[in-house]
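Coming up is one lone chain in structure tokens, specifically the form predicted alone.
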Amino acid sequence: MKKWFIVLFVFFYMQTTAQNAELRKYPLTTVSDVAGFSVLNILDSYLSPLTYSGMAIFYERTGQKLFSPENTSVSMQGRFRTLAGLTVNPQSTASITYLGAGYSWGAYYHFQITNELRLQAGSLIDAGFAVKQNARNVNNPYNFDLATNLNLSANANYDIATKRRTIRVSFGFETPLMGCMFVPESGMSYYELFGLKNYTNAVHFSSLHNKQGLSVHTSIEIPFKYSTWKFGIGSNELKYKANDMVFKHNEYMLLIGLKYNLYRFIGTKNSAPENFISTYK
């Protein structure tokens, strides 16, 4: 009798485990890969008192995933972006080349307003690095941008159902709240800064009093048979000041890319599950 009880217990346990595995949902990472062109305007008072204008190219990858499949209201997001550009002064007698990259990570809370409208609000922590070179500046030809920020961010997604597919229109913005930035004193060379270890007034606390910015983007996502394409426009406007110098970085973008869901699995024992859930829905 005891043996039959053990057999029945094992049988029901295996059945329950199999049913739970079938009902369990696995969170996907919704990835967006976009690239595009930018109209770039730079004012770097350390290198030149003039505003330099030109063109740039950029690449951006964003990944968003639910913290838990049981809670569809909270998600995490990571974003990597790189930008390369060439700008010239108003007289076209000198140029500034720009090369930068940054990464941000944060969390969003999701609001289901209607079946078609979804809102996301949250905060992101970012870290960025960029190098700018002025070929005409002999004494100080380079300047480096180093900064980290706590940003406020919000997104709105609206689905438009057509006869053949559902098109998604998105709008979002992001603005820095507080952080830390590297700005050397005017006229101080990087040899003095690093060679002689003179870091006086090089690192500054940033907030709304000395750093204002707004990043805005709007896009349309169109699903096709085997892929979802993303088209959009956007702008990044940033102004900050330190050591009696003013810096500006204005960018107006045109982008195109792909959006897809991703689940990582390796080996024969960790095969792809059947039940998925993503932040895209």
Given for the second form:
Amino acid sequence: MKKWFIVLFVFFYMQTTAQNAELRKYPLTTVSDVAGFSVLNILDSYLSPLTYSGMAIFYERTGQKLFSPENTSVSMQGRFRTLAGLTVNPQSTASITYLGAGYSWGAYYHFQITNELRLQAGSLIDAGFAVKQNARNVNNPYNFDLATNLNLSANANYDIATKRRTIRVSFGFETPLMGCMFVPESGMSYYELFGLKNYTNAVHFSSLHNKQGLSVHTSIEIPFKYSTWKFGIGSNELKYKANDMVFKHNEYMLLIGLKYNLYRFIGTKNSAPENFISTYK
Amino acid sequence: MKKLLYLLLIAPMLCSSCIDEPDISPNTNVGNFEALWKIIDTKYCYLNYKNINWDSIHRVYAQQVDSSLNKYEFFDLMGKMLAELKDGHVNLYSEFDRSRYWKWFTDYPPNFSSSLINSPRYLGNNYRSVGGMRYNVISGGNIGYIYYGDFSDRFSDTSVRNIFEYFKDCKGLIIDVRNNGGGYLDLSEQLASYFFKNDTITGYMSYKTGDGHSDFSTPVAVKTPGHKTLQWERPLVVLANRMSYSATNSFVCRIKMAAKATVVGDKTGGGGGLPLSSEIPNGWMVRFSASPMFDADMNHTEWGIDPDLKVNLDSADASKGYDTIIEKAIRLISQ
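Having seen the form predicted alone, could you now give me the structure of the form predicted in complex with its partner chain?
Zooming out: every chain and molecule, the one shown earlier first.
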């Protein structure tokens, strides 16, 4: 009899644990790694009154996950982007080298319109830093793009089911609402700025009155046997004005990338099942 | 919801018209002339100080600009217009030439002979050299002599420490910055710092804040810091001539405030306006003085810094192998 009690206890315990394991949900981070080429146009009135044009390469990693696995309407997103470009003036007598990186983080609310169509709307806080160098210049050879912004963003995903797979078409846009940015006075040299530490009128509040931009992208995601590939086009157009100078940064992109779910097991509470083998012991 | 999204999508497009991009002149002779004239009109810092009527310059040169000028003729004409500014910091750079104004030193005695300073009496053949500084002991080992010919040649504290150590038995030091046409301002500050015990206001600087000829920021103090670990506390003589220009001008301006320093030679060439660059539609670059620098009494330094003791190179001395200016410095230190 005692044996039966033990057997029943173990059976019910395992059953309950198994049910809990089935019910327990883990929010996965969906990562998109994208790289591509851009046609890049830069107007930096501190460096030159002319618009410089050229090519750039970029890499972008976006990670998105639900705040809670119980609520599929709200997600968070982190995005890192870096861009390196070389542009020349219209007569090709001088060049501006561009190196930049930025990180943004924010949240989206999801609207399931139909089975196929889902909209996401939200806002992102971003911080960006870029160096622009016009090596021909004297005492004003560099300028920095240093800015933080609160951006408004929206995406639409539409799933198209075909015989073999479901293809997702995405459209999204993002625009800066407000923030602050670094723009030196046009007549100020970097010796005065950094040598004499004179930062007068170098930091500006930005909003739609002096900074306007629109990033738009359209992409198609095609799942294959072991991976989901992403192809797309996009543009980033940004224009801002401070200290009587106008700045412009336009990018027209061709992108290709991979999209996948990231599994994360960390600590003792979120340790990996035994069948997940890790190099970390 | 749809309306909101639509509004948010088109708002940036509507607002993009709020920021007008600057008008760029066409890439023609007339367009490039107008662009160049405007850059100087709005950004050059000495139009008022030098009493230059830039509008009348426009009238004079506009009559001479037309499409018949080839690129060399047009370049020469624009170079001539820029020379009206009488400023060594103003140059036009094209793919085939650089315009320049050199009267700030060609109209004056050179007061410098490289063959003299390289003679055995001074540097000789066995001088030491580090960070652009050529140095040796002279006057029977009593005086240290450094020739520094370019403020673009970077030196380190370690290099200067070693030079001072080499001169440890000398009564005084001569730093010769004749024919030093300038370079980096931070190096002029660094070199001067070895001769100041405390941070000292040695000048002021301002910059243009608008397109008007008198739109300037409030001048900010330019301090020469006293170097924390490296000090030369014996007499110093700095030698200057008209070709001591730009960053060298700034160095001489600073060093005149040092307690044990004397400036000997000729007035410096000036170049008190920190230059910036811009360009015109044909891709030529223009460099121009943008930020005026002043001495500690708020006098402009554009026309140069007077020496404490004015001495010219004497041809009779030179024929005997003596550099009159160095000899004066030796006597000053030996007194």
